[in-house]
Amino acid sequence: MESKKKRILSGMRPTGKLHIGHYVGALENWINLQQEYENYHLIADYHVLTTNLNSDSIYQDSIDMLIDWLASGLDPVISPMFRQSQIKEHTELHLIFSMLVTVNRLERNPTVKDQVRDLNIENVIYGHLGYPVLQAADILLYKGDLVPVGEDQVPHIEITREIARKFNNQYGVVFPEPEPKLTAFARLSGLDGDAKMSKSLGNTILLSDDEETIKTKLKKAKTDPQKMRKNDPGRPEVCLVFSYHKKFTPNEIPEIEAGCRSGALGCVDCKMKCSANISSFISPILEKRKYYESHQDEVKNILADGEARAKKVAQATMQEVREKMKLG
């Protein structure tokens, strides 16, 4: 008898077109996992509101992100893709879960502390503090066994596990305790050398950037400050562009490293080589993106189908929850 595939729930906040950091940190992993696991992909549009109350662009940002998902290789036939806001069971389960976790526990979450610092948030809203509780509802509504995340998101998954355990102990077993599945290549730093590639910081290369745009952006990328001229010896370990080469030029790493250290490879040539390889990598994604951009009715149909399939699972889970809680 064939064993049942484990289920994965993964998602992103829709902030529009995606960058190569999104691909390397998450999308690539999702694509590789979709044959081995049963995957559900969440467009976390409610989560956007925790740091930005302006909802005018959320729908279009969701469509732009979905197009990048499809262009990158996510298969809508085997992996439903859906908006959180269209499955009302997310909010219902979030409310129930909010009764199972203390404020002190949420205040100890290091991810929220980091976001408050990075975004200079003076007054933390209730929804932001409760972000991991809604995330727990997102995951457990689909009974996710695994959640692909970067290391910074592991504390959120631990809160999800605690909530699942608390519900199961209080009312009876409904939920698995999901495990984090760490991404192999966690993140790419921004072009300015910042630890995070972020559109708000303007330090990204988008999956939708053409060859000339990538070349222009790479020219400004931060390199080893001690390597001022071509023949100066460089330090690849502190060079941002070298970190990109590790992902996009893996077969030439020894040669690039030796050329940098000896001074034979100048920063301009190094950047142009990196630019060409990133463009080559993005090229098939760009072609597929053009197709979906000109067939947006197809994209909307994919979204509607994903939402219908996700809703069936969500409704079945909530029926179990209500029965265990004697809510009817």
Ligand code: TRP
Contents of the next structure:
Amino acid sequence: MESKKKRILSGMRPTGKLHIGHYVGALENWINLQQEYENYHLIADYHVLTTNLNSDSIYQDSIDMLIDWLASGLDPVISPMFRQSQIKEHTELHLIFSMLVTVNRLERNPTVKDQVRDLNIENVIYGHLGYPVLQAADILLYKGDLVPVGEDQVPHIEITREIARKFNNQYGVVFPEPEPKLTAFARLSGLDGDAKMSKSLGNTILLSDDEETIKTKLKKAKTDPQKMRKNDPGRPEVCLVFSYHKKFTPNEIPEIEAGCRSGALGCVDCKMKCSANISSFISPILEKRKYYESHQDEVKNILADGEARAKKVAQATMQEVREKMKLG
Ligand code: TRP
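Can I get the form predicted in complex with this ligand as well, since the one above is the form predicted alone?
Full complex below, order starting with the chain above.
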């Protein structure tokens, strides 16, 4: 007999159009896991309120992100895609979970501490503290066994596990204790070479960028500051463009490395090669993106269908939760 597939709950905050860092750090992994697991893809449009208060339209940002998901190859027929805000059970379970975790525990969460520091947030709102509690509700509502995340999100999965355990002990077993499934590839650095690629830092290459745009962006990318003239020897290990080559030119790494070190390969040529490879990598995504952009009704239908499917699962879990808790 075929054993039941394990379930994955994956999620992203809708910050608008996605960049190649999202692809390499998350989407690629999600796509690879599509067949082996049963997947639910969450658009965290409440979580985005903690960091992105001045978006013109969270709805449009969600649609833009969904288009990038679809263009990248996520299949909405096998995996429902849905917004957190449209399934009221997320808020309900979040409230119940908030009774199962101490303020002290949430204050020790390093991910929120980092975020607050990085974004220079002066006044921490309750939403920051409660962020992992809502995330626990996202995951456990669908009884996710695995959550594909980067290293920075592991503390949130730990809090999810603790909440699941506490609920199960107190009221009877409803939830699995989900495990993080770490993304293999480290995040891509941004074009400024200083930090990871991130919209708020303006150092991104978007999945929706065309060839010319990518070329212009790469021309400005930082390389080894010691390689000032074309024929100077360079150090690939400190070069941002080389780190992109590792991902986008995997078959020519020894040649590029040797050329850079000996000085035979100049930065301009190296960048042009890199930009051409990133463009050809993106080009099928760009094509599919164009299709979905001109078929927005189809995109909206995909979302409505995903939300209807997700809602059924969420409602069934909440029914169980209410019964176990004797809420009547
Ligand atoms: N916190 C995640 C991030 O910033 C987004 C997210 C919200 C999420 N809910 C989730 C991720 C549930 C996985 C599962 O990337």
